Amino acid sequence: MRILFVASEGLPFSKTGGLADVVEALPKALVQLGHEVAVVLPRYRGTKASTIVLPSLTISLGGKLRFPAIADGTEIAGVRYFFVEDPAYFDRPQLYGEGGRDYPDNPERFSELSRAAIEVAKHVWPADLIHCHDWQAALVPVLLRTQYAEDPVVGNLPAVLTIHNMGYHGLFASEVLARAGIPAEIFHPAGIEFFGKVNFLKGGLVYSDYLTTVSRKYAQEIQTAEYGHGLDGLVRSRADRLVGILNGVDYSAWSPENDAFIAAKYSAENMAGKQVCKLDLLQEFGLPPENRKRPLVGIVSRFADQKGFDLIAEKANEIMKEDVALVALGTGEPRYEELFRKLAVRFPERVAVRIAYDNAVAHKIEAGADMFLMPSRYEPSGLNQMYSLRYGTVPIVRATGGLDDTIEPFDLQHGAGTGFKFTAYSGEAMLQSIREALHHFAHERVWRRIQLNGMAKDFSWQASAAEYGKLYEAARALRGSGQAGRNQISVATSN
């Protein structure tokens, strides 16, 4: 099958979060299963492209015409890449905004991305199905079922939408309808309207043939008021077309046996290199080597409430009363960046922070830390907890979304389990799990058992890619023969 991915970011070209990892890894896994896959991304600043395959598309946005080009990027691991080239829209310092504020023309930017992707499927790379990701690409199914509905080439193309984070809707004032060229006739409660505003994600939820989320637990959670962000009723109404497929891990990039970024290679059979990585991590963050005997907690994250940083702020003093060292990497809300800066000043021998995103340092943290903290309020899939397992870095997580699906609480009596997990969203519950982990860390044989349990887990993309393949077939059958699609999807969800 020929599958066209449409997304606002994707490695190795652009990244702000886990979406980019998925848009890199899933296409590669699908190619290994025999599919043909291409990816359409914006051509952001610094993205290199070889040739122009379409010098000028005519895109109508609210009565204004734009003329983006389609650049042919490259082929990586059998995956073809195309870029929407419009410097005024995409050649900017950041992907979505600057200084904590979104770019005001994001509706137009990502409307253009969606329209250009459909044109790629029509004129450049004929596709059997379009797989869209998050609100930035959610207009693709909307446009296919409205403005392109009578198009003989793409009007009946199946569309699948993956929700990587239900908390981000692409919500804008109603005047965006005209600016972004969205058909006015779908601005109603059963369409793209959301309490008088335009909701890109809602449009995708309504008009896609199938919906996926990035873990089975999250597919259940977004049907509740707590996690549905106002769209839970709509999601429940489409529950027969909703599938949870856990994100996978690209072990060619994230594995201590072959990681190019870490100080020493190691494996479950020979863990000696992990201590070398711990010393290297302490040196990277300027912490004294005496911390090698202390439990070292790592954090790699966006600093935000969603990620549980309000709990960390609440219990920071109690955490630091324990004999523990802490390294954190990330950016986000200024109050949490300041929290870690102040902790580093108060505890310069035990706490260090780097306000940045640095892929190489992220690898060093996964390899060098003893524990990895992810106390998320919600976490659709999460990747770092799965990375941590492979590196023998024991996760401490909240039981939500993909964290709940992938981490098994340690059971001392049976020697089973891969980490530590708490259910209540409270600082006290988090602190209790941290203390439980610290207690077991003091017993070397017990700790090694937990590490080896985690390192034995396999969350590679092959199984998940096979589930997506079945879903794509169901979507094609739905476009071709109605009920057949629903009958087939039971196969995809029963494995």
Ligand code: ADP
Second form
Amino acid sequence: MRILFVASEGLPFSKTGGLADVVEALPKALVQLGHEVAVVLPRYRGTKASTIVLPSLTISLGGKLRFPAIADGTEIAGVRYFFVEDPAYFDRPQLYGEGGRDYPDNPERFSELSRAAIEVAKHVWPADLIHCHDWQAALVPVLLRTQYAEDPVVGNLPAVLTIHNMGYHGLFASEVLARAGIPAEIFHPAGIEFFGKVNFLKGGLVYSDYLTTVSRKYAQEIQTAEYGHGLDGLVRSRADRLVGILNGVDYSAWSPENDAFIAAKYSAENMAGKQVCKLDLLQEFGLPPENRKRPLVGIVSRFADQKGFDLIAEKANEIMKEDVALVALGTGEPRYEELFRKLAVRFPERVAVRIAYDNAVAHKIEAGADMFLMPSRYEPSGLNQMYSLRYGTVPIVRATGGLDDTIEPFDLQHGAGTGFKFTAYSGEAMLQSIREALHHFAHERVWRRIQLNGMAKDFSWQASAAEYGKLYEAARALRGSGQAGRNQISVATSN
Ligand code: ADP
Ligand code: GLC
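Same protein, different form: I have the form predicted alone, so give me the form predicted together with ligand ADP.
Next comes the full complex, and the chain you just saw is listed first.
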């Protein structure tokens, strides 16, 4: 099958979070299953392309016309890349905004991405199905089922939308309708309107053939008021077309056996290198080597409310009363940057923070820390906890979304389990899990058991990619295309 991915970020070209990891790894895994995959991304600053395949597309955004080019970004691991090239929109210092503020023309920028992707399917790379990701690509199904509905080439193209994060809607004032070239006739509550505003994600939820999200647990959670961000009713109404498929890990990039960024390689058979990585990490963060015996907690994250940093802020004093050291890497909300900066000033011997986006340091933390803290308020899938497992870095997580699906609480009696997990969203519950982890850390053999349990887990993409393959077939069957007829394909939906 020929599958066209559309997303606003993807490695090795652009990344702000886990979406980029998925947009790199899932196409590779699908190619290994025998599919053909191409990916459409914006050509951001620094993205290299080889040739121009379409010098000028005419894209109508409301009253104005734009003429982006489509550039060929070559083939990597069997995956074709195409870039939407429009320097005024995409050649900027950041992907989505600067100084904590979104670019005001984001609706036009990502409307153009969606329209250009449809044109790629029409003129450059004929596809059997379009798989789009998050609100930035959610206009693809909207446009396919409206403006392009009568198009002989793409009018019946099946569309699947993956929700990586229900917290980001792409919500804009109604005047954006005209600015982004969205058909006015779908501006009503059963279409793209959300309480008087334009909601890109909602449009995608309404018009896609199938919806997926990135863990089973999150597929259930987004049907509740607590996690639905106001769209839970709509998601419930589409539950028979919603599937939760857990993200995988690209172990060629995230394994202590072959990680080029870490000070010493190691494996479950020989863990000696992990201590070398810990010392290297302490040095990287300017913390004294005396911390080597102390449990070292690592954090790598976008500093966003989603990630549970208010719990850490609430219990920072109590955490630091324990015999523990902490390193944090991230950028985002100024108040959380401030939280870690202040902690580092108060506890210069035991706490250090790097306010940056730095992939090499992220790898060093996965390898060098003893524990990885992820107390998320919500977490659609989460990748870092799965990376941590492979590095023998024991996750401490809140039982939500993918964190709940991937981490099993340690059970001393049976020697089973891979981490520490709390349920209530409270500082107290988090603190208790941290204390439990610290208690077990003191017993070397017990700790080694937990590490090895985690290192033995396999979250590779293969199984998840096969589930996507099945889902694509079901989406094609719905539109009367593909090998399988209607009703012959069954996928386990969350209904
Ligand atoms: P989310 O997508 O919500 O940010 P995930 O756990 O799915 O969370 O993925 C986060 C990805 O981004 C991981 O690959 C992680 O290593 C990376 N990452 C996050 N913040 C940073 C940072 N400051 N520097 C380097 N990598 C980061
Ligand atoms: C989102 C989610 C994260 C998920 C990632 C990739 O950013 O916050 O949980 O792992 O997308 O699907």
